[in-house]
Each structure stands twice: as structure tokens, then as C-alpha cells.
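Form predicted on its own, single chain, as C-alpha cells, below.
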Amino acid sequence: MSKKKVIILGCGGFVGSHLTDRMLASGKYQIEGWDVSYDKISQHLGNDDLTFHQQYVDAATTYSELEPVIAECDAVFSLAAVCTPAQYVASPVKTIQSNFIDAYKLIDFCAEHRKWLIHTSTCEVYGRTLSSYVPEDNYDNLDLYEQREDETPLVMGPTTNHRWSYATAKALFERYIFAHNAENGMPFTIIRPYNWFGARMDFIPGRDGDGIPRVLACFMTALLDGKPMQLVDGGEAYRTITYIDDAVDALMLMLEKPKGSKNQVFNVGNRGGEVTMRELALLMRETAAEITGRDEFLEHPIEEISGEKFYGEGYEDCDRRVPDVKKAESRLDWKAKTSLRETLRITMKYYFDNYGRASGINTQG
């Protein structure tokens, strides 16, 4: 049986590297991948089923090279994005350019050749919940905060808050996909990830990157450096955390079940992984103590900081994200299997194993 030809844009990133691992291990796919870095997929560079192009997806020459490959492929995974809150606030122009202006040509090419575009959007397109605009509501009404792919309104903050530059660019990208499907019959699948965690997820400032990463890497940096874990605006915001292997299960099922996944939007998240950022900090302290055998992590300092001071002017948080995953369950037969504690244990052990020794911190087992 011939192998399916799949393009992965962002194959060297967090999600892309895990998807590349899984697809190559299956032996069913030939991958043509683009990314600026190959560090996370270096073990695959000699694999005959991977053709790697080391360049930015939005580089001047990328699209001229990409179009003929799209014409011959079975599916295109669009994974590349600017996707950290610090970047949304500090670099809103780059955020919008990267997530829409430099990327929309991909949709045009897929539409021209009637190729299946599988795009990772974001759960941030939902914006804030309706609950956050109801006076004194305490999330008793599920209809006001559960997010349903085809029903929930997208409620962004004002344009003065740069926090929403990412979400609005992603939402416009989704609308452009829908427009090409309606007018030109382009097949698509849109994925809205809910905080996918796992090994290779993010950089650690001062080791292999600069700036402010996402929350897990921020908390890990504090644990590694013996500095306080900083809770933005008291850590009251909720997140729903999903293990990367469970998420990749969903991506693979989309490829394997095209009738169920084409022309659909899917939330991919673990409803059992919901946690406030304060609770996450406390769980990470416990998990650090368990992984390292060092009980002092149980008392690691935690301090509060305002969102404006931490991220800069124009920051606004998403208050709560609870995915309705019935569509993924019914159409893909998918469900998240990994608990929040196990997700943290696996992910944090990776960080301690790779960064802890330089700080004199070793893991057990």
C-alpha cells in the first residue's frame, strides 16, 4: 500500500516534533516538513520518509517551493505560529503578521489544488467567557463558560488590549478557511488546542531562549533558579491542560478518519485537566518534590504580580476555558486519557532531566 504524503509546517516545534515522531513510527506516511530548527527532530533527519526544509514558513522563498508540493500531497498540517502571551503584548504587529498576513497564502494554495488543510488554531479564539461579563456570576451556569465549537460566540476584549491580537488573527484565519470551503470546496479541519503540555514544550530563559515563555516554563524556571513562582493577577484564571500524546492521538485519528474529520472544527482538550494557575503552582511544587526527592520544593516561594507588570500594558487574561469535546468523542472516537498529575510528572521530569543538573538538581529513577 502506498504511503500518504503529508506536509507539516512547523515540524520542528513542540507539536510538530511529536506528530513527526508518531507519523514516522507508523510507517504509513511520507512527510515534507518546514521549520527553522531541527533540534527536536534531529533523530529523524536520515529517515527516507522525511524531507526537511530548514527555513521559516513565512520566508520569501517558502511559498514558491511549497506550492508544487501541496499539489502532490494528501494533507497539509499547519502548526507554525507565534503563540506566547508575552509576544502578543510586546509584538502585536509580528503576532498578526505571523498568524494571518504571512500565512493566508497557504489557504489560497490549498484551495487552488483542493487539498485538505488541517490547521491548529487556538482555544483563545473564544476570548473571554460569557460568565466574565455577568455581574457576580460564579460559573454556576455551564452554558456561560463551556466552549462549543459551532455555537459559542467569540468574545474578544477591546482592540486597545493587545492580548487579543493573537486570538483575532487566528479567528480571521479560521474565517478565511471557511470562506474558501464555501466558495471553492477546499476541505479542512480546524483544531482548537487546550493547553497541550509535554516534553519539548517550551524554552527556559537563560538556557535556550530569551523572553517570557508560557506558564509551565515560567514556573519551571523559578523552580530551577530558586526564585519565586509568580502568579499573574493572583493566579485566579483557569486553564484546561492536555497531555501532548493524547493530543497527537486526536491528530492521527483525523488523518485516519477523514469522513468524520473533514470540514469540522474540534476542541482538543482534557476536561479533567482543569486547574487554576494558583493550583497549578502548588501542584508543580508537589511534583517537583516527588521527582527530585527534595522536600524543600514543597515550600518554594510564590508571589503575586499584576498582569500589566508581568507582561506589559495591554494585557488581559482569558478567565476560564472548558472545552465541550463531544464532537471529537463521537466523530473520532477520541478522549483524553492522561491525568493532570501524570501530565505534570512526565513534563516536569523532562525539564529537570534536561536543565536540572546545571542547577545541581537531579531526578529520582
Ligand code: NAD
Given for the second form:
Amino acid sequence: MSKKKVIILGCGGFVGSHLTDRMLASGKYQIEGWDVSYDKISQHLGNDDLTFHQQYVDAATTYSELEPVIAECDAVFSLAAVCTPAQYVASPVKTIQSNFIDAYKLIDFCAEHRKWLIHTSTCEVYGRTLSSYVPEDNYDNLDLYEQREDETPLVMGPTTNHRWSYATAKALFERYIFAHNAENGMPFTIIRPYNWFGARMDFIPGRDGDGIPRVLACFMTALLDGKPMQLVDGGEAYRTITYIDDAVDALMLMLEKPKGSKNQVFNVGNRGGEVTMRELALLMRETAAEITGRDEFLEHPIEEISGEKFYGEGYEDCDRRVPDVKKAESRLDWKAKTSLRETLRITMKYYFDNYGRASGINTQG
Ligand code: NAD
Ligand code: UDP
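Can you return the structure of this protein in the form predicted in complex with the named molecule rather than the form predicted on its own?
Entire complex below, previous chain first.
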């Protein structure tokens, strides 16, 4: 059987590198990968099933380099994006360019060649929950906060808050996909990830990157450096944490079950992995103690900080994200399998093994 040809834009990122690992291991795919960086996939660069293009993808390069490859492929995964909240606030222009302007031509080309576009959007397109605007701010009514792909309205804060630059650009990208599907029959699958966690997520500031990464790497940096874990606005926001291998299972099932996945939007999240950020910090302290054998992590300092001080003016948070995952269950036979504790154990072991030794921190087992 001949191998399927799949394009992965953003193959060198956190999700892209895990997807590349999995596809190459299956032996069923030939990948044409684009990214500006390749550290996370360097072990695959000699693999005949991967052609890597170290190139920035934007509307201009899309014309010349990508289009002929799109014309011959079976599916395109679009993962390349600016996607850390600190950047939405500090660099909203770059965020909007990356998540829409640099990328919309990709949709035009997929439409022109009738190619299947599999796009990672975000659960952040739902914005805040309706519950958060109800007096008393309670979550008694599931209908006011559970997020259903084809029903839940998008409730973003005011346009003056840069936080929503990312979600707005992602939502417009989704709309443009729907528009091309309706007018030109372009096949698509849209994925809304819910805080996927795992090895190789982001960077550790001062070691292999600069700036503010997502919460996992922020808390890990604090644990590695002996600095306080910082709870933004009291750490009351909820997130549902999903293990990357479970998420990649979903992406692979989408590719393998086109009848179930084409022309659909899917929440990909782990309802059982829900925590507040305060609970996450406490669990990460416990997990750090468990995997290093150092009880002092149980008392690791935690402090509170305002969103404005941590991220800058224009930060606003999503209060809660609970995915309805019935569609992924029924159409793909997918369900998250990995518990939050196990996700943290595997992921934090990776970070301690890769960054801890320089600070004299070793893991057990
Ligand atoms: P990431 O930052 O680790 O990876 C993105 C990759 O894209 C990076 O390697 C970056 O170099 C590359 N890239 C960005 N712009 C590019 C361009 N113009 N040309 C070439 N390469 C470019 O992010 P990730 O966590 O792997 O996320 C992948 C996708 O999933 C993104 O679209 C993101 O919005 C979405 N997503 C992820 C999560 C999550 O939990 N990880 C949550 C919501 C949405
Ligand atoms: N957060 C925090 N401390 C940090 C970093 C983030 O309390 O050091 C909070 C942030 O305010 C948000 C949650 O953690 O409520 C998740 O943030 P993340 O950057 O992972 O991205 P998001 O889920 O908002 O896209």
C-alpha cells in the first residue's frame, strides 16, 4: 500500500513534534513538514519519510513553495501559530498576523485544490462562559458553561482587551474554513484543543527561550529555580488538562476515519482533568516531591499576582473550559485515557530529567 502524503505546518512545535513522532512510527505516511525550528524533531531529520522545510510560512511563501506540495498531498495539518497568552497581550499584531493573515492563503489553496485541511483552532474561541456573567458567578447549570462544538455561543470580552486577539483570529480562521467549505466544497476538520500537556511543551525561560511560556512551563521554571509559583488573579481559573498522547490519538483517528471526521469541529479535551490553577500548583508540588524524593517541594512557595502585573494591560482570563466530547466519542471512538496525576508525573519527569540535573535535581526510577 502506498504511503499517504501529509503536510504538517508547525511540525517543529510541541504538538507538531509529537504528531511527527507518531506518524513516522506508523510507517504509513510521508510528511512534508514546515517550521522555522527543528530542535524537537532533530532525531527525524534523516528519515526518508520526512521532508523538512526550514521556512517561515506566510501568505507570500505559501504562493511559491507550498502550493505545488498542497496540490499533491492527501491532507494538510495546520498547527503553526503564535499561541501563548503572554504574546496575545504583548504582541497582538503578531498574534493576529500569525493566526489569520499569515495563514489564510493556505485555506484558499486547499479550497482551490479541494484538499482536506485539518486545523488546530482552540477552545479559547468559546471565550468566557455564560456562567461568568450570571449574578453570583456560579456553575450550577451545565448549560451555562459546558462547551458544545456546534451550539455554544462565543462570549469574548471587549475588543479593547488584547487577550482576545488570538481567539478572534482563530474564530475568523474557522469562519473562513466554513465559508470555503460552503462555497467551494473544501473538506476540513477543525480541532479545539483543551490545554494539552506533555514533554517538549514550550521552553524554560533563561535556558532555552525567553519570555513567559504557558502555565506548565511557568510552574516548572519556578520549581527548578527555587522561585515562587505565581497564581495569576488568585489561581481561580479552571482548565481541563489533557495528555498529549491522548490528543495525538485523536489527531490520528481523524486522519484514519475520514468519514467520521470530515467537515466537523471536535473538542479534544479531558473532562476528568479539570483543576483550578491553584489546585494545579499544589498537585505539581506533590508530584515534584514524589518523582525527585525531595519533600521540600511540598512546601514550595506559592504567591498571588494580578493578571495585569504578570501579563500586562489588556489581560483577561477564560474562567472555565469544560468540553462536551460526545462528538469525538461517537464519530472517532476517542476518549482521553490518561489521568491528570499520570499526565503530570510523565511530563514533570521529562522536565526534571532534561533541565533539573544542572541544578542538582534528579528523578527517581
Ligand atoms: P508551539 O508554539 O509549540 O508550536 C507552533 C510551531 O509553529 C512552532 O514550532 C513555531 O516555530 C511554528 N511556527 C509558528 N509560526 C510559523 C510560521 N509562520 N511559519 C513556520 N512555522 C511557524 O504550539 P503548540 O502547542 O504545538 O500548538 C500547535 C497548534 O495547536 C497551534 O495552532 C495552537 O494554537 C493550537 N493549540 C494548542 C493548544 C495546546 O494545548 N498545546 C491549545 C490550544 C490551541
Ligand atoms: N497562570 C498562572 N500562573 C502562571 C502562568 C499562568 O496562574 O505562571 C494561569 C493563567 O492566568 C491562566 C492559566 O494559568 O488562568 C492557564 O494559562 P496558560 O498560559 O497555560 O494558557 P491558557 O490556558 O490561558 O491558554
